[in-house]
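Only one chain comes next, encoded as structure tokens, the form predicted on its own.
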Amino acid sequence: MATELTGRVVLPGDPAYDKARENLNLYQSKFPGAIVFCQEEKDVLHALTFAREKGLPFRVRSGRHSYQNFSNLDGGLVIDISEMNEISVSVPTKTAKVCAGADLGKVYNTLWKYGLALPGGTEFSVGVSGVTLGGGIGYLSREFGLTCDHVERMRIVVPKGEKGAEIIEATKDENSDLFWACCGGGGGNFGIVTSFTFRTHPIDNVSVFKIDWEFDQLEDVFETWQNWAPFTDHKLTSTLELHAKSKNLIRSEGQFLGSKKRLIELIKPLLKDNKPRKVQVGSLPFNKAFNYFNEPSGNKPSFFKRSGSFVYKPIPERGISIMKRFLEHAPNEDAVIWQQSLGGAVSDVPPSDTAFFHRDAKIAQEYNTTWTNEEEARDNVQWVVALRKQMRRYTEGDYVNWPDETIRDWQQAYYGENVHRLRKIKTEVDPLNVFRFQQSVPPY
């Protein structure tokens, strides 16, 4: 007997379809045949052998965050598992269980409720299954380490014989080998995480700082940042954002565990000898400081290219002229160079503990742009990829959650020494190559 879709279905003319098809980048939008929004877990393994059944192409959806569109596609069926978002919290044991399809504003702010907080990313409206899968870094990173290194359990809907579907768990001694690639080996690999369990930690009120500068200030404000954020108080976690020079804005930004009065201490190498224009430094509680870090909307559906890079030794003055030299030529205002500082408990952890390669490396950067119209794609995309070639002789590699087409060494750029494991992995697991798109881990 055939398997049928459960869970609500959209179909191409329907009024929902519109605005179900839609993911956060418009850029090369993409028109699938159909989508089914997982109500229940049932509904994930149903859509799952249904595709395999019919012989569909598919992609698995959450956040709808897919820098390049991968969790989208044309005329297949995306298994959207969005509307499947509960969350449990158990105070005792300090763990949540969170079903797949929650975002991080919604994670945060019930685990707010007990006075809790899982390290994640920074924008509220990122599904909580991509940044997982991925790795996770954000404004916690340093002091409590990655997304990834927080699950103790995943529910994951795996592939099944020729043509059917299993739920399986797995844990560090449960399915080992599959729990080490989801933590770190990208999403849409291996399967469809349904549920995580995650440990937390207890938190209450936190000190942020908003920094700004004139963009003539660039290279004196970058040798600084760079030489200060890995290497300052773990608790603290900062970023760096240059702005393309038409906008006339360098900023810092960052979170600090601990008080206010502490975190003036630290940001003064940031003042000390580069002259900012403003300075903000408060103290409020958790939850009010990731909606400080937020625009208050939310991220809005937009046309936009990003690329990234990790940065493992300072950037010397050339690389650092390259960057100013790009945003004085930049295709908008909106064009952005942004950094995280990594260290602390990231780098705690061995490369090979977990799929997430990219441990040592001291920042996170991200080179970002964004326009209007269809028109203004071509300049926009190749200046983002002209900016990460040219950057290429002082950093390495890229974050899986920041994907790019463009990069020819993916599979080395994201994964590292990892990539046979992941692949050996994939062909245990996944040996029909089932769970794939542009740059799927591929079997062997």
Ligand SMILES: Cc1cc2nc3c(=O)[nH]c(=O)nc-3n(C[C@H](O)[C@H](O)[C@H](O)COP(=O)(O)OP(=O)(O)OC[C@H]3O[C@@H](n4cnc5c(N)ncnc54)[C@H](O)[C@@H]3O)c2cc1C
Given for the second form:
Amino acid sequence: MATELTGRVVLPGDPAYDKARENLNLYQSKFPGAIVFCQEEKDVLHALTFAREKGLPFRVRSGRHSYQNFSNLDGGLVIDISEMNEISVSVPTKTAKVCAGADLGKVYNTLWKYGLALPGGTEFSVGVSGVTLGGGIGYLSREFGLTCDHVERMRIVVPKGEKGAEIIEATKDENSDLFWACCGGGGGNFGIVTSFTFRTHPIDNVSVFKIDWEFDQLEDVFETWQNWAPFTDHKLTSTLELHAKSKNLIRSEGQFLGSKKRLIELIKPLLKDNKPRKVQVGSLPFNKAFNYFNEPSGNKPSFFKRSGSFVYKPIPERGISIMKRFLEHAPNEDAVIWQQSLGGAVSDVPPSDTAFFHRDAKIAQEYNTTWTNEEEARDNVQWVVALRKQMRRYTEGDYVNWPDETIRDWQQAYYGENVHRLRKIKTEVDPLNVFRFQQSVPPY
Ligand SMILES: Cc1cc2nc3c(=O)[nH]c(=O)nc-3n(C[C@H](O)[C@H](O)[C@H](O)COP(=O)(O)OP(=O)(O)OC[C@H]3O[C@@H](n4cnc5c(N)ncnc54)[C@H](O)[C@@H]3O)c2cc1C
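Having gone through the form predicted on its own, I am curious about the other one (the form predicted in complex with the named molecule); can you provide its structure?
Next comes the full complex, this chain leading.
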């Protein structure tokens, strides 16, 4: 008997369709033939079996934040798990079982009630699934590591035989290769994760800072930050935003697991030779720090192009001038080059211990543009592509959670030497390449 879709199904023409199909990135937006909002694990099993029996192309979707809309497609089936978002916390073991459709806001706010935290990205609306499967960097990374370093168990719906699907569990000991691959190998490659069990950390108040400088100070501020941020106290993780010249803003923000007094000491090297326009330092409950760092309006769907790379060695003067030149000629004032300090607990784990390869990088660097009218796409995309190309001699690879369709050597860029093991695991778990998209891990 043919398998039917179960869950909330939305089809083109339904009043709910437009909202149901739309991802965060409106550039290259997609029009799927159907979207199934799974309500429980068996809906996911049915959806994968249904797609396989019908030979339907499909994509897996959770928080809808994929830069390249890899969680969406034209014409096929979107298997959306965002309505499976329950969280249960065990205080004695400091673990949380998180259904894979939860967003980071729900995870952080739930854990906070128990005085616990999961290291992850900063924006509330990002899906815990995509973040974890690709690695997961944020303001707790240098002290505790990546989000994927905190996974103890996953439940995953994987292909079975010619047309079927099955639910399996993966831990360090059970289906351990698949577990390894799902810790940094990127979403949508091997199966559909339905839940994660995470290790968490006790948390209370944190100290935060925000420093603003003028655009003209870019070279000096960048030079100081890059030699300070990845090497300072592990309890302090920070970012540096280089905005388009027309915005006249260079901003560093950071979060410290310690007192405000100690944070003021720690940021002194940043201020010594670079007179800031404004300095703010404060102490807040951990859950309030997200509002401090995020725009109060939250993320709204928009047109954007983003790409990235990792910085392993300090960028020399010539590289810094290239960034400045690009920002002087940015397509609009929303263009930004963003960096986050790594090191600390991120690099305590060897690159081959999980699929997340870029453990030894000092900085994650991102190139972003946002625009409002479709016809502005060309200039904005070209700006990002050209900037990344010019910076290649000073940087390495890219973060799989910042996918970019214009990267030709994307397998090497995202996975480095881990690509061989990933492809072997793909061959074992999904030999027929059922989980397939533009930049999915190919089987051998
Ligand atoms: C505004 C913004 C802020 C961000 N901030 C950070 C940050 O601070 N730190 C950071 O590390 N990253 C950050 N990112 C990048 C983010 O980690 C990736 O975009 C991530 O892939 C988003 O996951 P998602 O579930 O929201 O997206 P989706 O588009 O739903 O999915 C992303 C990918 O994962 C796959 N996938 C989704 N759910 C599952 C599942 N359950 N099982 C298997 N595959 C699945 C999809 O098929 C797709 O390939 C940010 C992105 C945006 C747009």
